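Only one chain is given next, in structure tokens, and it is the form predicted on its own.
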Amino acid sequence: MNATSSPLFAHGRWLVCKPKDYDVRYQINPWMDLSKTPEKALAASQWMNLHHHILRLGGWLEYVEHAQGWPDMVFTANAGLVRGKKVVLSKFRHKERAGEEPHFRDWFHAAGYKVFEVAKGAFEGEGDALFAGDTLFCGYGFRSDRTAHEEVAALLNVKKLVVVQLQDPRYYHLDTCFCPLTPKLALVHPGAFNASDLALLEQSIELIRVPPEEAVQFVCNAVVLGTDVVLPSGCTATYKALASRGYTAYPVALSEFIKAGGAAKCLSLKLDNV
């Protein structure tokens, strides 16, 4: 029995990595403060935290050796762009995640992955593409670029793809702001968006708003598995969103990766998109 049919674990494979190496070294994105960073100790427990939580709600996890010297590696969605077999991996936008690339390109390799690359520009993986079934959900302006969407669609043999422009450097990634439930539910933070974009995406999915005092705790920075959701703690009105549609939230402390500015999501890459 595979991994993906097994009654133990219900939802899918994710890819993880433990923190070995994980800090606060460099700054490229808004979260990032060189004089506040991760207490060690507490990041260890708070990934463990998270880990137990995937795998008691039915997820199975594998895992990514944690290079020395690449902090942010233990943000593995992303590593890239999984659906089925094949995985078009990410060209960082800053030299300080691209040795993380390799070390991913390995992974798959060894795992039976088919692995592209795109041709030109950066392209994140799952931080700035998400798939909701059959859709294609991507942005760009921070750290991906709209063209290299386009060419991760065409190996992906995606029919439908929809871009939208990120707005605010604290949502550089689209993970960040935007999750998809099921092919036709998402969490979103509204203000991450300009308003014909955030018109694109009410077009293609139906949108549960969050509250902004929420969208700064990551709360759209969720792991779904089936009806459970595990998100970032403190982020009631959020939950009671969830509740109402018949989700249930399990809130985790992040506190110590939201300081390199990644929750739950950016700490998991989903390996089962079909």
Contents of the next structure:
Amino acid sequence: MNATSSPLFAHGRWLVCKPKDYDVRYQINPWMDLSKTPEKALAASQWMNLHHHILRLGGWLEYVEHAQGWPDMVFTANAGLVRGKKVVLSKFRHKERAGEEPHFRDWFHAAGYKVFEVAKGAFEGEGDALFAGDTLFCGYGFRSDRTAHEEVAALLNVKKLVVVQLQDPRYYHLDTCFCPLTPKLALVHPGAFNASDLALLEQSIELIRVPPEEAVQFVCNAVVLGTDVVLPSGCTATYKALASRGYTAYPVALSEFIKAGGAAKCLSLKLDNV
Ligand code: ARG
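Provide the structure of the form predicted together with arginine, given the form predicted on its own shown above.
Expanding to the full complex; the earlier chain stays at the top.
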């Protein structure tokens, strides 16, 4: 069935991975602290709540099985980047995540996608590459390489590419500090970018700036379903800013995933970019 044509699932499909072996067992970003590991039962219920919100607000979900021994596989935004029936798979920067690649590859093959990979360098999928209409916004500096983004854009026939450098290790993926709401409007944490790259973003899309104390709660890491936005809890200034632009915020508690450096967006991969 074509989920996008269903009135019940009007916002398209996302790939998710139900946490079966989720944990913090290594440190590859500043959020991960081996002395603050996630509480498993709470993580499971937070994931389920996010899952229910996406379904209730008109998103269709597809599932990839969580492979044992790859605790970060729940962060499916890092599986790759999809456009139409093509996917460019991730090539992870760190060996700690590289073992996820064959599992994601198998899923995309089985789902009938034409599967591509970058020839050189690291690329971490939708974590660092976000579509806003026809424009692909890309971040580099920590996980993905600048040259990889150029290759991805060519593979997916992207006409307009905006590439910016990430400068704060806490915001190591673009989706931790930037979130397109429409082709013309995005949430941004200005502190994650240098002045010239912030200006570059601003020339391409109107920006709603989030306060730093909400950025640090991962407020930019949001799942957008039309005018409904599912995002981390505790960020009232951003919810108000969204409301003033006609959006409804649906806060969900994701504390156990923030311990690994991810939240709502990281836990889902958009499957219907046109
Ligand atoms: N622990 C994971 C990592 O460091 C978190 C990934 C978050 N994903 C994202 N799209 N920002 O790779």
